[in-house]
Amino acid sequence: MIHIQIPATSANMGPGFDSIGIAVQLYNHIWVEEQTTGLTIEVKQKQAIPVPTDETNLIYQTMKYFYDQKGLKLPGIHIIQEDHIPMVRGLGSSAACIVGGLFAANELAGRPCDKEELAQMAAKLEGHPDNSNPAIFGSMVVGALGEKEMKHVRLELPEDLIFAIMVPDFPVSTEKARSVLPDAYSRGDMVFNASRAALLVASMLTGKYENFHVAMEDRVHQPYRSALIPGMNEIFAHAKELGAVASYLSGAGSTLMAMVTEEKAEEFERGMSEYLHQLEHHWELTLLKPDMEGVKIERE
């Protein structure tokens, strides 16, 4: 049996829309194994939402366009998924389903196509590739969609920066926060984005968290999407507050996420719990390091 480990993943950091995500130690596991016929899914791991047992399953639909792709014949499958990454909360559960999807159905082929090869499938089935890159390289993936392929590339990660995940008690869709933006910007804010992209890939490089909070700025989907975060804006004051070197909305939402230094992350994991605490909706605020490793095989 091939077992799979894939990490939850944060992309749109701040002004990175589509672009620019990280992975952290948070996993998905699903186990896979050829069986004689049909499919067998298992689902470990409850959720709020249900995970389909059928051929509707993500991870099985993944494993199948594999194997048309390379003009093979699915077999037989058996799946088990256990899922400890939120689902529709803006934190790559469906990234993982197909990061893992497409590496289980490469092992159980023999290996036809390397990591490279996997990468540009995921971006192309996701149709961005800021969740699947740090799910399949691990850390800090810049990347971007061309005409014929994807191009990307891997950053370090600062080895004192945590991430602080604040996951609250209601979804928001990738289709619902999609439909709030705007058809176009202006010049200016396109501007705006463009400089503090690069800003933010510097200041991660060489570690200088005083650029963090303006690197951070957005102006193209943040702000359209707070409306469908209560309290958004005030967490992020309050974080900033807290010594949070910045904060910013995971994918489409609904959790949020701020970067500490691990020298702060004590007092910010006492002081956020307490405020939290005291809002409308629940939030589960969990503290969690990089994932430096990404996707993980191993047989069984």
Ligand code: HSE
Contents of the next structure:
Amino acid sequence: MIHIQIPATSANMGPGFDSIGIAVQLYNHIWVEEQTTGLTIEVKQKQAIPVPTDETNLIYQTMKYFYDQKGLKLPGIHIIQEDHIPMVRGLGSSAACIVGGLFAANELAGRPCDKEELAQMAAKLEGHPDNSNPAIFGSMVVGALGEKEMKHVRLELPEDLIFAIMVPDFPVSTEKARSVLPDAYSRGDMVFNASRAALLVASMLTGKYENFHVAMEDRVHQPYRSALIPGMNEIFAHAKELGAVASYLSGAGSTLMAMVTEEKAEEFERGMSEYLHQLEHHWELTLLKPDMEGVKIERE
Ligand code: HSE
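Got the form predicted alone; any chance of the form predicted in complex with L-homoserine (HSE) too?
Next comes the full complex, and the chain you just saw is listed first.
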């Protein structure tokens, strides 16, 4: 069987809306093989949200898209899907299905595409590259959709950064979270975000963590989405008190992300767990290292 491992991803990082994302060491797994006819999908590691096991399954649909694009006929397919990335929580679970589906289909079809072509396809299918890029290349990736193609640069994340994901018991759909955003922004807001996105990249490259609290401020999406995430601003304030270098809304939410240095990680975990336990909603805190490799494919 073909085995694909895809990391969870966290998009936006504050001001980098639809552009910047990172990958963390939490994975979905997909196994794919050809079968004589039809479609069989087995779902392991079931979550509260059911995964379709018919032709509406996102991995299958993506594989079908790939074969159609290449002018090939999709054979009978057997898919095993093992999901560890929480669904509809802003950690790139849909991007993981799309990336997994594309790489599985490419492998099954005899690798007609290279990684770059698959990254272009994934960005097109997602509509923005901030989850699909880090899912493919690992670490931190800055991307932009050009007129003809998506351009991207992968940055090496510093080794001592830990990503603390705080996953609540409620989902927020990307569709809903995008519908609350305005159609236009003031020049002031545009300058606010453009300067911070640039500062974020420069500070990450030079390890200037002291800039991160400012560099990760945002006026494009977080202020509008905070109404969908009860406790968001209070949790951010508490993360700062506990020594986090920065915190932000992961993707479209509902997960909140805090970045901490390895040195402060234990203290942060203790303090934040205590704080989260007394909130109205249940929040699951997990500290993760970044994934530096991105999607992995092997034949078993
Ligand atoms: N950049 C996207 C958003 C990520 O924030 O809406 C979620 O898919």
